[in-house]
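A single chain, nothing else alongside it, follows as structure tokens in the form predicted on its own.
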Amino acid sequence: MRLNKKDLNKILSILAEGRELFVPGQVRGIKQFKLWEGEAPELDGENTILPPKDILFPKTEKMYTYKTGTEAEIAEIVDMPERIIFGLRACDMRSIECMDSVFIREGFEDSFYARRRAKSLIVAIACSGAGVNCFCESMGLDPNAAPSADIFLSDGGDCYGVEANTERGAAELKKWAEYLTEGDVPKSETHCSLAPAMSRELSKKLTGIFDDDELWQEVTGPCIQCGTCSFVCPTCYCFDINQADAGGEGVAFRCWDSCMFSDYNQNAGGHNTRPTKKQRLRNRYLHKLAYFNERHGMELCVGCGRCISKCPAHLDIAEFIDKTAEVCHD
């Protein structure tokens, strides 16, 4: 099916009826996903600087209210509006698949994430401009396809190719019917800027360099432990839980945390299981490239390149992949 680009705003209006619609746009000079307010979304050029992760997994999220004393009670906070995430790319769609594996599958369900996910329809789009640090193809993705998205758009010049990948997507397209016409659109041909030597074979070998202190000291030396990599990463999902108590009643909330912070592994008794930045960054890289694959069957890095672009110390996970590919070569 084909959608004329001049009708895009009409489609966005349909999507926004009774629902929160998030699209790529500028917020204080930063390209990120924002609530649509009638403006044209920024679908061209490089990807957003910030991923859409916080739409499903907010930076700060109230979980429960509680009261103590003789009439103690706990009430889960349930406030999950219907949402549309429009215009995300293949790397960010894969990141949601990773989050689904953590929060919904594998024998555990996080009720807060699960409700948001169930109420979110995703319209993905073929990548129109790979950034200088993009390498999703090396991580097994196709920047021109997102098969797990509900609806997928491909750029055909003056029109979009439109296809539904799920029953929910097909039901949504019925609302677009008067703006869709028959016809195919040639597949987009965007390719990544970087091509690190990542492979499933390398993923299986990476744990073999766990005790290579010389390598890890070299890799982690520049790190300043700021946590920027965690917060711009679309797949980092660590969080901390705290309470705001007002004397007998309060609210429990969770907020993003980072494994790069020195107190992340601080136990109640004072012992820290990863007291050095070498240990913390080693865990981060091996989790992204090896540990997650062992459990979930896919790497936790999606090759979006955001951590490379925004690291103030210029750490580069793509360079790390190439370096370890040489070390692990048989």
Second form
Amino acid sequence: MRLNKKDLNKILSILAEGRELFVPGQVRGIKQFKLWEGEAPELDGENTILPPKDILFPKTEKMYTYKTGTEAEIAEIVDMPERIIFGLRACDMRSIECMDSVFIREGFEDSFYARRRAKSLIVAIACSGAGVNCFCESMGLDPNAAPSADIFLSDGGDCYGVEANTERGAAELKKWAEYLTEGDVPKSETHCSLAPAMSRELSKKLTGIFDDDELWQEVTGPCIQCGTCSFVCPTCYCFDINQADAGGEGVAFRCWDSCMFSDYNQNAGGHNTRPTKKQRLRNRYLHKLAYFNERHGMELCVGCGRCISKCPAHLDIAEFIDKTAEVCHD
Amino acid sequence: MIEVNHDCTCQGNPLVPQVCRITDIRNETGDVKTFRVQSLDGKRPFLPMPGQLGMWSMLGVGEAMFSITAFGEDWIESSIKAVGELTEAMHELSVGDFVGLRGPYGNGFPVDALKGRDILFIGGGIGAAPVRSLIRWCAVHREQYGRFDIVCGARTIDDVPFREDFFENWPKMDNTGVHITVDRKTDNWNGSVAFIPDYVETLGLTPENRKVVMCGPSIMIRLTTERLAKLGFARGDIITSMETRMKCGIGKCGRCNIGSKYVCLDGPVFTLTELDELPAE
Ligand SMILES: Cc1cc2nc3c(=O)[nH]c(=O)nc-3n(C[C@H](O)[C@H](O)[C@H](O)COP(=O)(O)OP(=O)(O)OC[C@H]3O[C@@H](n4cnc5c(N)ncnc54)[C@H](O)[C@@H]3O)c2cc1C
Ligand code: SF4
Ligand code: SF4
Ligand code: FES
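Return the structure block for the form predicted in complex with the partner chain; the form predicted on its own was the one displayed.
Next comes the full complex, and the chain you just saw is listed first.
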């Protein structure tokens, strides 16, 4: 099906009806997903600086309220809004697949994530411009497709090609019917900028360099342990659980955390499993490129390049992959 | 891909605790107290297997993971050593007070693989806590297991926890030897004064048909393993329980990983051979 671009705002109005609609746009000068307020979304150019992660996995998420004392009680917070994520690209769609695998498919279901996910509809769009640090294709992705999104839009000049990949997507498209016309749009041809030598086979070799101290010292040397890489990464999903107490009652919440921080593995009694930054960054890289694959059958890096763009110390995971590809060459 | 199998006995959301009431508190040693709890409707909060973990929550202060050291028809208990803010606050609690509790988490001890075997149990300090849950299980199913040797090591005799079990209940079990050793002699102790590794070597135990279950400080595990190796014990026959920082208990928060394994999910119980296969973080 086709959708004339001049009708986009009508579609957004349909999507926003009774639901929270998130689109790419500027908030205080930073391109990110924001609540739609009638404006034209920023679909062109490079991807958002911040990932859409917090729509499904909020930076701070209330889990339950509690009361202490003689009337002690705990009440789970189950209220989740219905949401639409519009204009998300292939890399960020894959990152949601990663989170689905962790929070929904493996072992226990994480009810908080699962409820949000069940109430979210995703309209993805073909990538319209790779950033200088993008390497999604090296991670096995096609920037011109997002097969797990509910609805996918490809760019056909003055119109979008529209296809539904899921039943929910198909049901949604019925609401768009008066604006859709028959016809196809040829697949877009965006390609990413960087082409490091990552082959998906590499991940199996990476654990083999675990003990290469010299390599890790060199790679991790400049890192200042600021945690920015985790914050901007669409797939980093570690969290901390805490309580905000207001005397006799309060709320337990979880919030994003980073394995780059020294207190992340700090045990009572002083023992720390990863006391040095070499160990911590090694864990981050190997989790992304090797460990995650063992559990979930895919990498936990989608090649979006955000961590490369924002690292104050110029660490570069794509360069790391290139370097280790050489080291691992057998 | 790693398959995770869960027979979860928690109701509903595994990340949300249930309110429990403290029904008993016992002083084990100067800084270890055992807390017994039940749910508000007077039931056992959940059914744990030996070696599994519970996330205890002091509402308003925070949460921490502890071994579940015992359970009965309508209660479970953990033994908690005061080492920091949360555990010290917990030591201020009284019978009748409320805590949050969620679980059980982790794999627990391989009670089936141990069947028919002689077992050497070793608990160092508070490490006796997880070992206790297994010994209690094996005592109930006594006929399924071979000889028991139970070793407890502590700094002084006053630091030995679970005194009723070590001095009264377990010595009365069939085909069982209970062996206590301390680091430092005091006037009220005439028994062994030796570190666990040295002491275990003197017990004359052979590796034939015997498994070792050992928990305690990592230095103790390492040195005792060296001695056991000298006696011919294979690393695959030595079972231990790991301790890492935990937040969620269900393999989601990322905190407790060693390589691709999560201690809260794939552990905390591992054989030394299994641990050898993990990256040396
Ligand atoms: C599986 C598991 C579960 C746990 N569960 C709990 C829990 O439920 N609650 C809780 O509060 N904590 C728990 N812990 C905490 C943990 O046991 C303690 O941090 C640790 O055992 C230190 O205890 P301690 O200070 O009593 O040791 P210590 O009393 O100082 O030492 C214990 C023994 O180790 C030996 N030892 C000590 N130093 C040496 C040395 N240099 N060389 C040789 N031998 C030595 C001694 O012989 C002594 O008998 C658990 C630990 C494990 C492994
Ligand atoms: S953004 Fe760069 S400097 Fe900051 S923690 Fe990540 S790798 Fe280290
Ligand atoms: S590790 Fe870097 S490149 Fe990979 S998904 Fe995360 S932010 Fe993007
Ligand atoms: S405690 Fe959260 S992953 Fe193990």
